[in-house]
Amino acid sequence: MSEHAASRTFYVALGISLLVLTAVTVFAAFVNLGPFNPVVALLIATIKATLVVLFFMHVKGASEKMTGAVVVSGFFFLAILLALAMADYLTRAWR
């Protein structure tokens, strides 16, 4: 298993950027953007999740093919769950 050579300052800067993005999320919750409130919240959450997956879970820079397979399978099952949820949502009789 290869060790990643990321410095402590990199992880501190990454942690601070995640805290800043959390503050931006809280700030965006108090701003009335109409129907775009969930879009902005999900966009910020996606950026934070991407940073966590790439750097804290060491997906970026991983040379093993198994890591890529796990990431791809995770997105595949997420797509299945979202498709099933949307199928349920779209077939309900709304009154």
Second form
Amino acid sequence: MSEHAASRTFYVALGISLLVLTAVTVFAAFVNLGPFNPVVALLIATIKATLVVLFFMHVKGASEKMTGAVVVSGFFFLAILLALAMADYLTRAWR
Amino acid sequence: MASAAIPAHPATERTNYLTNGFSVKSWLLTTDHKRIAVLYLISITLFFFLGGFFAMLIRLELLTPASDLMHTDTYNKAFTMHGMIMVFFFLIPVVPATLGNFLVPLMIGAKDLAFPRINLLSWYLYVLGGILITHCMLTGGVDTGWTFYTPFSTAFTNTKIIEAGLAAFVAGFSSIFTGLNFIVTIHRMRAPGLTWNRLPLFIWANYATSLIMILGTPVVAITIVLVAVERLFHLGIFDPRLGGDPLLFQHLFWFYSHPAVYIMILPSMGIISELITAFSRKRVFGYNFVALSSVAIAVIGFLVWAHHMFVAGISLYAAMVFSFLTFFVGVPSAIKVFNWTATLYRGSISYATPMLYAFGFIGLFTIGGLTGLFLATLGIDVHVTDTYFVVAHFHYVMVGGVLMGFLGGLHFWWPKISGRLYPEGWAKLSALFVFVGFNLTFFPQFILGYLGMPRRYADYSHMPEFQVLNVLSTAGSSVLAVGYLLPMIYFVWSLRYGPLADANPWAAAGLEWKTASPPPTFNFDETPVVTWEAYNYDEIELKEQKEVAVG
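May I ask for the structure of the form predicted in complex with its partner chain now, the form predicted alone having been displayed?
Entire complex below, previous chain first.
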């Protein structure tokens, strides 16, 4: 019971930290950082996504190797999307 | 007197999944994978005929060169609805959600899918998506084509983009849930002894399909949300005036939508493997190659998407890479076709209706696949992009492939699903109608496209010489429609009047044939233990010979 209560507290704290990071994203958007505005936004988004994947999706502490395989495959296919789309974008001007 | 001593309907005496409750509630709240498969079958058939109605409107409009049946704007909406309904509400779910849902647990000796309630939820999501697209259609429709290309979809058209996108979004989650269910079920619920190397090839095909559903569908869902966000809030994602890139939309859209072609075709390929082995009484030639080629198609299929964008302004160098990769994805498909053909060699072939569809599939898919290689060639693609050549190519794959496979599978497993046999003569006639009608509809379109007739135009009055081929195509579509209506009629007829089927009317291998037709709610009285290889037709044949000798 106490373990359940502790985990609930942890998840509430985690949820609040995600909301705080959202507020930081909004705040950072109004600060002129030049080309670094999208960098900061993406960095915060990545931190938030990592927290969600590790804790809310229970990837951290998962004992099954399959869980790791699923996560790695997901990121692998995301990498394919980004790499091949960028392969077009970055070489469009080449003649 | 003698007939009184023998039960009139021995097969229907035991409670099966169809007789286990007759109320509407027992169907709408069922978690039985077989009943959910039937629910899917009914709803998907409705959408197939709705999509077919729009196809007939298109063909009727193109019967004459002038745009005289409907306004050109209405024509745009008609082909959009045809595409959206057929792709999102028929082709993607048709095999996994109906035959897959019904057969995956049966074929692996399980009582149900891993998440029965999520399975039911997936059907409700499908229905919700269907209601949304129907509402969209009845209240004005959408005119972008099923591809929603930007900037037209975000900045110019005033039709119901967001509602149509939402329908596809919701239907997408339905297929994610199906894929998730299949992956977990196949990993965790196989019967003892049913190793990966003994799995039926239909299971391998659905497994590979599920991988694509899980990995690809979220991307198109997010893309649809981005289109809505740009339309509603004018955030610059795809619109260059706002700092976006219109080609980014096409990259994201096709990252899912090209692999979606494999979501459509892979399960049908799995069906063909089952049919070819059952009706040639032979183990499939090169089991491992056929099984792993499904996974190879799923993986390589994710690397080829930009061949839809060769003339859209992408980098020439990227186009060359995508062209090469597109040729590469043809290899595992060819492995399948060659192995099916090799399976036939010295087989004991019978020409039942499912086998006719399997033969049709091999021929039509080969034409569809080979013309895909034409389109992978950069120079030819520039000439035929957005012409009827492309339309003919993908209909040979999607209709000639997916639909032929589905109809073959539906006939093959109909005795298992319904407990009744269908009328073989009518079924063969309808297979003939489908094959002839299909070729008459779509082969002329290859020629039309090569001659330069563009797709998505209601009016070709500046090129009246195209009319002859268009008339042939429209005539073929009428024959095709008859070919599709016939099974609808005789399947319904067989539910009441068809002869009762025993557990294994085809004497086929596979666990699904070892339980009653129709199966009981939990599929097997005892969990089967598998001690044999897949498609052990040699052993079945020996056993039959021994039984005859003893008898």
